[in-house]
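This document opens with one chain alone, in structure tokens, the form predicted on its own.
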Amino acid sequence: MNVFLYAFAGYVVLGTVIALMAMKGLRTQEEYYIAGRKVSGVVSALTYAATTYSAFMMVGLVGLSYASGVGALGFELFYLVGTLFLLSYYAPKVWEMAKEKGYITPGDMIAERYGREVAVVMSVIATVALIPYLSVQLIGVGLILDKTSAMSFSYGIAASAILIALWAFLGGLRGVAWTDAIQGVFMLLMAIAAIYWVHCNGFADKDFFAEVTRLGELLVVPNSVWTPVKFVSLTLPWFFFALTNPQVFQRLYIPKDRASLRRMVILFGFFGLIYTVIVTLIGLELRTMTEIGAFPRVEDRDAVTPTLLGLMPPLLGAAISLSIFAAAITTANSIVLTLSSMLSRDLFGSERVGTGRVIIVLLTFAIALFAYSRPNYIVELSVLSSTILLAQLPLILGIFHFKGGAKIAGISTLLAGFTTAVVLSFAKFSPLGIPAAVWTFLVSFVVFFAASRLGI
């Protein structure tokens, strides 16, 4: 029996036990979706990190670093700096408002400011936008399982979908947060193990820094991949991720007090910096090893990590595979829970936990179908989601900085931004050489301020 399957079986049992333990007392939406606002700072930080850093990192970003060079590090650090900047300023304000007014979903805050109809539109757009990002998690898992011969790509997607639906269905956010705390530490430890193995096997008798400097443009930005337009198109939506992506925005509701919130931000910053540097370094070392003949040349960048795992000792490969699997599952759990809360509460106006559980099952089925088609690379799918979600940014910032704007302004902003992002992204069209993310950003703000000036 494949060694990964033993590890996988243990992981399934442990996660299911945690989800069953977390079921107790999940009678209200506040308990089910935001763990009763009683999460400690350490667990909040680890669940924020595990929700953010998914298969995107150990599969997508390793491959991007391998294919494009050090620009991938700048791209991801730009996200981290933006997130810490936004959290430092907005997290205390969001936490206080949510606690005082009883917000459960991001749509609750939008509904109070712009009207329930705007929250309805936002819930639908967020669902459409996040299906590609959710599919990334299943695609990453499917590729790992297929490459390690644990199971086929399609069976890997099916197994992932079942676990996502089951654990979110049973344990709600409390169960997800408990597993996140374990998985966050496991993810970081396995990333350290991966870079140690790669370095020892590729550069035991060579100087990595001397070898990598011979790669030319991979250490230079801009280069043939990281043009200024490419960099802006990927980093702009990522910079505002903390405000526009509902699954992490909702995480700002869960710390039990201000001290826990502050601890969450600080610890997440340390986690993110260490994890990002390690992951991009893995990609750069593997590319350097390819050039010196110590690692196979991989054309499909999303297959770089699966190829690496196939060369590792079985036990180590299984452990790292499991950490990627865990990262993907916990991210998907969090997103599905958040979308379930928005659809059941904001769209359908239901206060029942049971409604959300039904939506979880339906959502997961739709995501599995999308992932099975594997429409694009992992990084591009992730950025597409965040590009669409930029349409929400003017409304969120408007709550704190702008008094104008009402229902029509909110709806028109969301629809204009969504349409711009989808049309330009799928048409692969950049008017005036300006990428879709920038156009989405500009159109959303122009429509918001224009409609607000009219008092609608």
The other form holds:
Amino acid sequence: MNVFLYAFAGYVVLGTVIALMAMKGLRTQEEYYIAGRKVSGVVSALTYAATTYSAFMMVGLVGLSYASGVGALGFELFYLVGTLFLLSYYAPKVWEMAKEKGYITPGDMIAERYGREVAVVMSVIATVALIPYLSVQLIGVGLILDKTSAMSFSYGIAASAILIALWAFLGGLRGVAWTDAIQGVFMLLMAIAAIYWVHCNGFADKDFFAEVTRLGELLVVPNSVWTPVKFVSLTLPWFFFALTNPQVFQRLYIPKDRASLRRMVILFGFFGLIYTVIVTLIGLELRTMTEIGAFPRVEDRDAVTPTLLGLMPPLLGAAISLSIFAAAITTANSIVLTLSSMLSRDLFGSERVGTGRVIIVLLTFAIALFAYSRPNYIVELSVLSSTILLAQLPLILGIFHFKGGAKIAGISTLLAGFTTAVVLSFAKFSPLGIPAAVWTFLVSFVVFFAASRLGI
Amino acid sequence: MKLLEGAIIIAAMLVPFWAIKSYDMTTYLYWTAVTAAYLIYITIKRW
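Next up, the form predicted together with its partner chain, please; the one we just looked at was the form predicted on its own.
Everything in the complex follows now, all chains and molecules, and the chain you saw is the first one.
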């Protein structure tokens, strides 16, 4: 039995005990999906951070920084300042409305303004957008565990799927938030351990700031990878992530009071800044080490972190692998729980917690099945998720800023945005050189305003 | 006022695309500093 499996066994037991403790009193949907609106600021911040920052950070972003340089930091920090900007304005309004009117899902807010049918369409579109994204999380974790000989690909998928469903099923949002909080701290500590090890091994007797200049154009933007068009196409959907992704939007309902909501946003900001800086610095340090011959040249950017883990002492490698696993689980079970709330409440109109629990199991099964089969189009669909979700933006902003717009405006906006995102992305077509994300953004707003002017 | 705040932060984040061309960690440190400054602003302002 390798070191990872011992650590994994402890992780499973701890998480399951926490989820069981959280089960007490989960009788209503308000308790089950938003923890009765009684979550402290610190736990809210950690669950927000752990939900947002997936395995992409320690795998995808390390590799992206290694391959494309400093633009990866700009892309990720654009997301963070966008989130802080939006939350410092909208979060208090959303929280007040949700508390006053008893909203549980993001769809409840949409349904009240635009009609229940719009919330139904939104729940379906969110599910279609997020299932491939979740499957890619599982695939990523399965590959990491397989490459580091911690666990085979199939077992990695199965273990992830079981934990995602189990902890959400048992403890609802309270269980997810508590386990997220512990895992969020663990993710940050392991990122610090990773950068410390990389720095000690690569730059003990060298000056990083002097050596990094070897990276040349990777240290400026735009460069051959980060063209302005690519930067905008990746950044635009992420800038609005806090409003368009239901799993984080629903977290605006959970703080126990206004002070806790504020603390959630601020602490999340500090977590995000520290985590992003560390992760991108790992990528830049490893690339610099490659240039001075202290780290192998890795052509596939997704293989950078597995290569690093293979060079680390087994105990540290196992701990960091576990933190990557935790990052995937915390993101996935939060999304599954939110989707189950939207499907059971908005789509099926159920007020029962049991319906949501059944949907959690079915959704997780579908995600695992997708991950096992690894269809060719799954990566494209996953990348597409944030672009598809942009279609909701006019409706959400419309609640706060525009009086017009009703059922037809809502449905047509969602369908037009969804269709634009899917067609342009699959056809790999960028009319006038403008990327699909920008077209989706423009088409959704144009359709929304046009339909609103007609009063429909 | 909020729109102006948004325009300023976006403009500040875009500065490296046209104003920073040195092949060292300047862009990296600039983006980190701007984000940290905005985070501190969010922390101390009333909202």
